[in-house]
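Have a look below at one chain only, the form predicted alone, in structure tokens format.
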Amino acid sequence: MTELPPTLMAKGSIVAGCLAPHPPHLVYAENPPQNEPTSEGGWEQLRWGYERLRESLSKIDHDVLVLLSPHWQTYVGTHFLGIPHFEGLSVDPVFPNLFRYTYDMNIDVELSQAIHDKAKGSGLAVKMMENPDFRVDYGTITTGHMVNPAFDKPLVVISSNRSTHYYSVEVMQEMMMELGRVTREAIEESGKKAVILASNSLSHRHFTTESEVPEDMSKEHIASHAMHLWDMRIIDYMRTGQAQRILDEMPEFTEQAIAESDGGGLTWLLSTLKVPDYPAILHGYGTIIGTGNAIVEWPCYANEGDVQ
């Protein structure tokens, strides 16, 4: 069979990106089958809006799920999960106590692959990580079970380069918009729909303590008044489209909020969407264990006319 050329193939495109935050407590609230402990609920708030993007995305038409965690944090490169099934028993290191989730979840290495060899192409240093041993992060787990509980849809999954940490945020942020710009490219020549996920919170001052009962929802509230403003401060440039502005300020808000966007996944989602000026639909916004955390969807698929 002849294959046909690039130019002749049906576009892919980029039909949604969400902000999709990865606490276990969420999966531990809810009780699947997958995890071992079991809870009384707790953050409806976040769960309620995780059902408003489920439903979002159900009525979209999509292949595959990209996501990027800042739990499988790489200090050489950017990595990408590269063998096409996964599974085993994820504890979290931190709250074993919430989840031990038994995973099963397949990978499009194919368009993984794509997406490594344009950044190598680009210049970034990258990696596919085939070693079949490799424990998948509770962060991709998380995001992956809030997104689609059914594991029906095969995901890629790309760690966190952590140049934050090494170099700074401006370095990060100039790598996380290379690397988004080739995500894009990738799935546009692929031919599929993808929807994109960047698994992070927003602002991330941990509380130092866990109640008795975990699900406690007295005990639970932003760490400080500073914190909040920050959240409200993202959240309203992305109901208004001002992504750029997120951007402008990515440095300020990563070191002030103690922000997960240090991990690069907001800035590689908004690179991914071309910096988008239409508003996201925020799904639902809550704290868990003083953390801010938002569900956010930017609907390409009604605002980007190469769209198909």
Given for the second form:
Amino acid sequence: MTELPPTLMAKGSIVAGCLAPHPPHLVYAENPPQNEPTSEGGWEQLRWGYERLRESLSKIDHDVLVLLSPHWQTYVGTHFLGIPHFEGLSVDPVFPNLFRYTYDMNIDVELSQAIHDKAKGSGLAVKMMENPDFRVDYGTITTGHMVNPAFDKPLVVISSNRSTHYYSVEVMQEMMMELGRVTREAIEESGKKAVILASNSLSHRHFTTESEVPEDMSKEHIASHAMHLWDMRIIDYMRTGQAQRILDEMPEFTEQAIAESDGGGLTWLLSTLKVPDYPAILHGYGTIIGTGNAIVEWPCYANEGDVQ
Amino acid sequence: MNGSLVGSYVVPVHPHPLLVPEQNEGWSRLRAAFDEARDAIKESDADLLIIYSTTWPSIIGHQIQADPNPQWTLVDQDFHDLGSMDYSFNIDADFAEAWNEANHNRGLQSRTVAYHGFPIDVGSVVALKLLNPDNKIPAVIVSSNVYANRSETTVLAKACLDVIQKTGRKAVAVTAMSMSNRMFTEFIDPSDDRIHSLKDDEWNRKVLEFLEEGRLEDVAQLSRTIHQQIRVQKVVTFKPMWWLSAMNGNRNNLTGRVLAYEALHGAGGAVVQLDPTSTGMGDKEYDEDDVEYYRGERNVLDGEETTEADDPLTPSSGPALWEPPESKGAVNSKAAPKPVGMYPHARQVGDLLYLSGVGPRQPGTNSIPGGPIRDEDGNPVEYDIKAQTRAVVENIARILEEAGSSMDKIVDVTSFLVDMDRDFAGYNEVWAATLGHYGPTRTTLAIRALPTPIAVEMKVIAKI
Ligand SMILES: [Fe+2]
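After the form predicted alone, can we look at the form predicted together with the partner chain?
So here's everything in the complex, that chain up top.
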């Protein structure tokens, strides 16, 4: 393709934004060939949710998946996977009994670099990760697998800066709103059609024991009633097009529900979607060792006037 | 056998001293301190390195590395541009399994992990590569549980000590941890590295002053305060000092030395040596519980409290326990449950060893495998005679081992059952699978009751 100035290029766009959590249990329950342990199923409500999400995304033309994972945790700035191909074995350090997955994925380095450059220009500390020995985090792999098990579309993978814990939820949100804004800008200028994936759970209090059979669904429930109430409140805002209220309540939600939104993914997602005021589609909700997980899609293609 | 902890070390977690010590004078001083610690460990004749690492968080209890030879190439999540870390370690899988079992015996949730490609954390990799570069000393690594409180972390150490003592090891304990853990959140030139703030630096120096005086338990008791003052929340709390102090018997009179204290991208990195030799100073002021057994989490979020009475293994009433007397010829074992009266576990006369009646109660916890035969109100409850019988046999084996005898030298056994009709078959089955192999004579009696809520007890005579 010949280089054209951005204004003359076909305008890129975000075609969908998704909350796409990454518990390795979902991959384990599915018994895909890439994962070594085998199971008798489990967590079907969530896996059916992912099935609906995949079905929905299959109808939307897109070139690239842009993902932020809370399990690539960086303390010094925000990092981007910066070489075209990664493969290897990923063993979950917390649930190695469930997740030992052979991965193989391609990175859209051009788009990564473009987001990186824009973020740098707006004052964020950023770095490209160019060490070929680097092992991709299991959050990225799990979300990547659940959304697109064939891994036949390139990804942009963004690390989770720990600013919530270094400073506060407010500082995290300020940084993630900016990162979301430049992510959108870079996508639009790239001419590509992108799906945005925030890889995080909602309430995030785990059980500290595991049942004999991890997929024993008679043992699965939310960690506490308070966690349930918070999850339902946030989901309600999503379903009724009140994303701004999620951002407004993020400090309380993150603290009281020990929510995995502390990693910035949800705020970044809402920012890339310009804080949507249209309803999202809830594809599924369920708990995983006590934590609350929702699979949610904002169908931008149908709701944003400027998308062709 | 008498194992013991021969030394303790605190080491930093970031990869700079391993990968690029030459880029900053402080990093190279940390590297020199690692090297000094490495030489001191070698000279101590230690035969086991135990790493408690804060960069290995776990959720389902504690995890213990049990792959005998884990190999991989690690790249730090933040400092990937400093290079890759190839590793191949010598892990003592047997010790790991025994520690895991000891954890369960003390009420802890715990598991071993032995999977090809398991991601060993950066703190452990840096510590093992620098302290044990030729892999001469076998190692074990334990995770830091994100929800663990002080009692859980203390009991984790005690379970580890149980195994060190039982196996006669000379162990070195290492905590891989930062002091203050706030890093610069932007990229810096290596030559500009310094502790992130004056406040962090002052706290670090205070903590190191305590450690230099050997006051490890004081630091452990200040752990929560230190965490609030100089630790980024929800990374990992300052709990390694709870573990290390319990490993050292909660003492304040160790011999401490700070080998280096420097900045690592703003965080406080220190190499500290703690020798168990008593300095004769520093009175022990022991304020917090000395907990022996973990009763489970408090479930503060939903109020479903696990109380002692809910624990099916633990009889909540029963006769008082005694320290076994050290009479002439007496053999007493820490690995056997305490007696319920003033008598030893066994007594030697000539080359014969007479054991006091042995039941299934577990040493330390006093729990009954297979469950007690009645609840605290005296009502009968379901129990597993086979599990009880197996536990009796295991206790006998422990006492015999302590006395220098063994199962094959048992001459005669008298067994007591409180319910012959219900239990004889199960008891007989376990007998056939265990003691029956060694061929001692046996007499089985039905009796009305035993002093604790157990169903079976055995009286043993063995040769020594
Ligand atoms: Fe997670």
